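The chain that follows stands alone, in the form predicted alone, written as structure tokens.
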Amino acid sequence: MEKEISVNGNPVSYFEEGLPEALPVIFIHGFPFSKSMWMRQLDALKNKYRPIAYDVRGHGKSGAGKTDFSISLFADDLLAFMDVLKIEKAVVCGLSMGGYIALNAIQKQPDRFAGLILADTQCGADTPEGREKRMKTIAFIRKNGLDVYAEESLKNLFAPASFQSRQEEVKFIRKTILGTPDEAICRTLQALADREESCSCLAKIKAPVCVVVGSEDKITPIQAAQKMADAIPGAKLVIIEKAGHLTNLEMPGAFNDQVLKFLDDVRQNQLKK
């Protein structure tokens, strides 16, 4: 199931399941995670679709390369990844940073998107305060390593109840953060701080869009999701109850149900054309 290909001269690791001729669904993980966060989604989709999850440059088992990280570079990687796999059009599901990547890529090549799922993400750039916080985090990690950063991150990533009900997932995310190279985390934090807003481009999106958010998401709250859903023509907003920022891990059943419902609608609309 795990494969590796070269994308823009860089090794990219990915999982692929399902039917080769079925509608491809590409999952893009958040920061600083890996493709492994999507295992339950790959399993839920494999009988009807062609689900794929890959490691963003510098994360998981994908190479980092020497180029400065940016959301635009990550988006170019996504589109080149589709080219190498000969995927003309796919539904793309991006969570958090994955959403930033998807929104950047759809501006570059809108015809490559059969649909878009924006999970626990937003369209705004960092505020000056947010940017300054990332710069301080970079300095802190370079001096002290990842242990404290990982613990502080967990507090914001999960809904309070998940620390009891989803202990394995919390352990998994802690392990994933600690397993990501310090330098890759710092380079990605810089890319997140430097990213441009995409709110002004939302009205131009023609693909079907589903915006998903956890009811207890502290990082990208419901208001941020609502703002995107209101700005994208025909977009649907789904709130996953009792979930924080990692809806697909905290409430996988509810998340998968919504994804499958959206994909079935996309497929039905394709058949009508």
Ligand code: MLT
Contents of the next structure:
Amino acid sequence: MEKEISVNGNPVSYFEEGLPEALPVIFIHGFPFSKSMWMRQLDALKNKYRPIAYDVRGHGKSGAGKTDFSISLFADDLLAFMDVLKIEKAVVCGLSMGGYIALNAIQKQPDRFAGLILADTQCGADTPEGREKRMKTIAFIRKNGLDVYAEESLKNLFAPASFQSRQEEVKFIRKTILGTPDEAICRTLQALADREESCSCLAKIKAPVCVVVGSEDKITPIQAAQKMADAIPGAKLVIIEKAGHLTNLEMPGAFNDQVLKFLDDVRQNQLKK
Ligand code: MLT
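Okay, that was the form predicted alone. Show me the form predicted together with the ligand next.
Okay, now the whole complex, with that chain kicking things off.
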């Protein structure tokens, strides 16, 4: 069910499914996507959990506001979103930028996390070359709009085989990118370029963590996932075969199985306490 609430004075659009009293599982999309990328996960979880997917500021149907975007601001939004929904603790699943947001938020309020799923993401900041590339992309989009940017992005987002086997998903992601306002994309690119590393904080994470990565992820490859899993106490690493950067869309069955397995473990451990 699609709903809207005000968070930090900004309208936030979200889907909420499942059982109101069950463990909340909050999904955070990557850049530049929207909550709609999680439809299959909401469906898979709704009989046992309370899955929620929201649009990050400036994306989907959420407002952008006037404040400069930053990963820290997006993390404050996540924690305030939980406050408004009166969610004390949730399992949070963030893909790529969603993972950056979750890793920032867990440093601020670790007790709000019953568990963390880090999908196709990384803990490092941008390299100087990566930052430079984002600045060039901002200038390019301001001059030329989103068409070329969208096509170039798609090449890196999906595993080669997915262009045949997941044509609907490719179409959906193209449409989502083109439907995001140019200015929101540029402001988010700046936020991504300016983000701080979170690798040095991973050893302090106490919540159960599952790191998921597509075997063919070119943007945040297996080594980046391995690095996080090695640094987080007790974290488990799952590699989803034949998927690129968008594991939940490219291999929804395998992705959902892993998420459900992880959530069952989290619930079992909560019952033991
Ligand atoms: C994403 O999918 O969120 C982006 O690839 C993240 C990034 O560009 O660093």
